[in-house]
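As a starting point, one isolated chain is supplied in structure tokens, in the form predicted alone.
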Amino acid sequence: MNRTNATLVRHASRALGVAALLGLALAATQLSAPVDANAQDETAAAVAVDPERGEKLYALCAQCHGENGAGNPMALAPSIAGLPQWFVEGQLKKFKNGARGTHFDDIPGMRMRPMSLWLKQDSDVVAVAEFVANMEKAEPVAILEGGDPEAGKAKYLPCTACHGQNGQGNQALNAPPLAGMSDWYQLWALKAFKAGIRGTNPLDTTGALMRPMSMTLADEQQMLDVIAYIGTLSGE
């Protein structure tokens, strides 16, 4: 184990426990929220255009992923800023329906699937998806040693099937951008699909489809290169 992973296992336990206190912080807030009818009378479209209601519900999100959006690997947050909201709008789902956060060994995503929850309606998902995706893309810090981008472009010739020559993603075979994406939050969930702690939920069909790419690479210094060589790439 690296010292950036050592690192990031320390605080996971930290994690849990500030994960648990937003837990009951959210739960108060919903019992004393007064019961907004005309909210609940909104639809969907209606909600998904007003920036102001996606703006509110982040201010929770902000606690862990930051006001702009770039993430904290304190508090296993990754960048967020800029995503797609097809994307975001899907993985809140996922959160919401079991398909991911429910892995025992999956600590950021155990932190996550709480704070899903707290959005009642789909509406509601739309408007935070469509918040963040408007959100100016952020360039977190990388944390990351030991790669070598040269070793890891041959690494990422079969990522670029569906990720894209420059990391940009394609909403159509639901593979997100990653040229932007936290380095650490990359490793972990290149571990967590190899692993079985993500990809193996039969209601995550998506990730099932990453989970046999990660088993493309034999070990943690072929992910480090791969990373290193995403970390070039421009995204566009």
Contents of the next structure:
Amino acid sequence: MNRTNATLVRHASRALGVAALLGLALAATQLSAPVDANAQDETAAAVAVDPERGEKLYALCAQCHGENGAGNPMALAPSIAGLPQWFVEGQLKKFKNGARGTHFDDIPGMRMRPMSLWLKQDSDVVAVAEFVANMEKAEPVAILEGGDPEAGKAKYLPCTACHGQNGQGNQALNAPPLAGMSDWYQLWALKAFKAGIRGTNPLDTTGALMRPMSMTLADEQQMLDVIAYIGTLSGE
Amino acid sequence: MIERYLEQVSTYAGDIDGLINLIAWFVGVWFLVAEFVFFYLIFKFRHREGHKGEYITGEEKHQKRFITIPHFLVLVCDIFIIIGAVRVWVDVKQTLPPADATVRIIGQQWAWSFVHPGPDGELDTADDIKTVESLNTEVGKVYHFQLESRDVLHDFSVPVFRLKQDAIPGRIISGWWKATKTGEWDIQCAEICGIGHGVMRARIKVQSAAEHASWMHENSPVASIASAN
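Since we've got the form predicted alone here, give me the form predicted together with its partner chain too.
Zooming out: every chain and molecule, the one shown earlier first.
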């Protein structure tokens, strides 16, 4: 082996050594990343207040709900941006404990339940709910047609008791805001409550309150009317 | 060999493991032989002072035998593998033993749901039991399944049964199993089906006859109504 070749081999060996060390360092960094699903409770509790934690966890939600949380009807994912933290937390916990997403005909719910199970600790649920609540409200695209807001106004009266006159919701009654919610999702939810797909699981105590209310809407046209009226509400 | 790490719970799990073992042994032996020859030749024909490299065309008979003899031996091994594979394929996939019960299995993004026949033993009747994430069966009974998909490709996989079957939208695919012991095991999806594929799980419960009858009585809609009255 001549001198030039020997120098080349020496340089190549050093480069390989440095690359290996960099690789090990990178691997160690990845292993200690806060999104590690096996992180201890203490660690999770510590990062729960870190907005970056919620943002990292939201990356999975964004696959269906979108980067801006406006939802995607093709993925059966409603708009969630700006929903109150207490509501998002409550729904995530319902999915996690099987109160939602375990009914045979709850097709969108069955898509959501396994996603909720990625949130290993309660602190993860809090972090991602906080992030969603702080997102700027996104205007979901209106899909439904044929609803008459004037006719829906009267039908909305029973809803005001919990959801408020302007569809702003009421935490004390576990009633989420309706204004700004995806219209197609409202229709699906009303039908699901009425058919017993939602609100019949013994663990879903808040959903059980909504089920009899859905019965006040006799048919799909009345549902479309009331959803059209909700579309005119400010949510303030 | 495989059963040390993953128990066998269906009547055909042993046959499938036997086929995998057969292939593993043949391939393993040939791997070791090939590596031995490879390193032996590297050593034998290593660079030595005064020896010039020789170009070999490989046309001489004594040179070609390094290819032809292993080639024919591998073909003999292939015959054993093909016989074993066809035998298992016919027994497991081509033969449907008479069913004691039939269940419907439905895959969707990202959950498994199931329709069990109720006490009347027939699907699509009022006493059907519909469940999500949990399939309840009885030990020692031949179950037929009707596998469907609501959206994309899935694959119904019960590792302890050594059962894997694709679910294809628009098709109803049949198959069978007969469980050999009671217990509870994982059901997985073995076909990449979207972002939630990795968490698309369910459990299969193989129960004794008494346990299964009790479960059926408690969960059948018709039985529940009857007992409530």
